[in-house]
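Take a look at this one chain, the form predicted on its own, written out in structure tokens.
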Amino acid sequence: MTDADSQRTRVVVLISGTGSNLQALINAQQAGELPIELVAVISNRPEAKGLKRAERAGIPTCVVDHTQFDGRESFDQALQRKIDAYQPDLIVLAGFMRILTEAFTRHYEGRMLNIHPSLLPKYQGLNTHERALQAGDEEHGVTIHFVTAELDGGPIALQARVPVLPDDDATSLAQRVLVQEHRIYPLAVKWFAEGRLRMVDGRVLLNSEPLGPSGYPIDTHTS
């Protein structure tokens, strides 16, 4: 290990699916433009595609099956255990379709992002775009946010908005929203590995100045 990579922010990376904002980091770090070293990505889920996308990338993959624990805080205490044995400094959920536990998110408090398909508060949890839709949102986005141990409701890092169209559908709406989140996670993980994003005391700062409950918001125009 040289020591431009012992200074490299380490990140664990947690999937369930396609893994399509993994792939935007992987992108990102490949193009020198994220100071980290992707040290690990660990599914929930074996058939998850995301993993054949870190294999090809060179990075290691693990999976802790869900179902085959009895219950919320084993699983998470042997997807702590296994993220540990990492010894990352930041943690990326892209995707990874689990409920946890106020133990495992404490543990990791201030060091764990989140990417949400929405612009939270609105709309915690699944089919987001379907419920942006059907109450007639003029605007829909995407948010980072530091994990806490309310379901999408840590504090807010960034937030990017796209115009709801008179001829969107759920599928439309969320291709547009995906865009930006290939931008935005980067970003956001680039900030944090600069040491410009943080949470402190339940707060997000960015060059150690307090953000709005809204976060940063990112230009979508420039896209």
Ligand code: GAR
The other form holds:
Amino acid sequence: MTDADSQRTRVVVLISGTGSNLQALINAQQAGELPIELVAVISNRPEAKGLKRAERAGIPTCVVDHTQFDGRESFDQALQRKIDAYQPDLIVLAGFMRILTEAFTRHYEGRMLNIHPSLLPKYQGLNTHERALQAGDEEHGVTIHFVTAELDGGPIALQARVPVLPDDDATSLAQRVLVQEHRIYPLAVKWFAEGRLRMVDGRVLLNSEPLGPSGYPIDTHTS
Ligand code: NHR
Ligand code: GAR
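Okay, that is the form predicted on its own; can I get the form predicted together with the named molecule now?
Okay, now the whole complex, with that chain kicking things off.
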């Protein structure tokens, strides 16, 4: 291990699927933009495409297949053991699709982030793009929050907004949101790694200042 490695924030990424957010983190890390080490990628699904992305980047991978466990507690305990073996400073949920137990979320409180494809507190849970379209919303977006036991209810760190366009279907809207996801997740991880983004007493601090309830607004139209 070099000196630089020993100072870097150790990050474990949890995925279930495609892993395009994982790829955005890999790209930013490889471009020298993130003071982190991606120490492992763990999937609950053996066929997740994101595992291949990790392998290509030389990141250790493992699978903890939830179908091999008889309940959420035993799955989460096995997952926690795997994660902790890598001694991470930060856990990043990147399209991870299993609801986590309270014990698990407590263990990582203040050091686990999730990206959720809606403007929380709107549309917690699944099928967010369909629900935004169904509701006739003119605006949609993505939220990064610290994970707590309350599903998609933890304190919000960052949000980015996108317009809903007249001809949108769930696919086109999801694609517009994903472009923003790939911008803001590396940024959030960078701020966390720099010690600028923290969760203290259930609130999010950026540069030691408490953020409002919808977090730091990322401007979609610049940079
Ligand atoms: N767990 C806790 N306790 N708190 C959060 O904030 C969590 C979490 C686990 C996952 C991601 C979340 C999202 O961003 C996330 C946040 C899966 C489901 C779900 O219903 C809901 C929300 C999220 C992830 N999962 C089904 C389940 O029974 C399975 C669905 C599937 O496998 O396709 O676990 O949206
Ligand atoms: C992303 O849109 C992410 O926000 C969402 O799934 C997609 C994963 O894409 N996450 C959730 O819905 C969490 N329940 P990716 O695998 O290509 O990063």
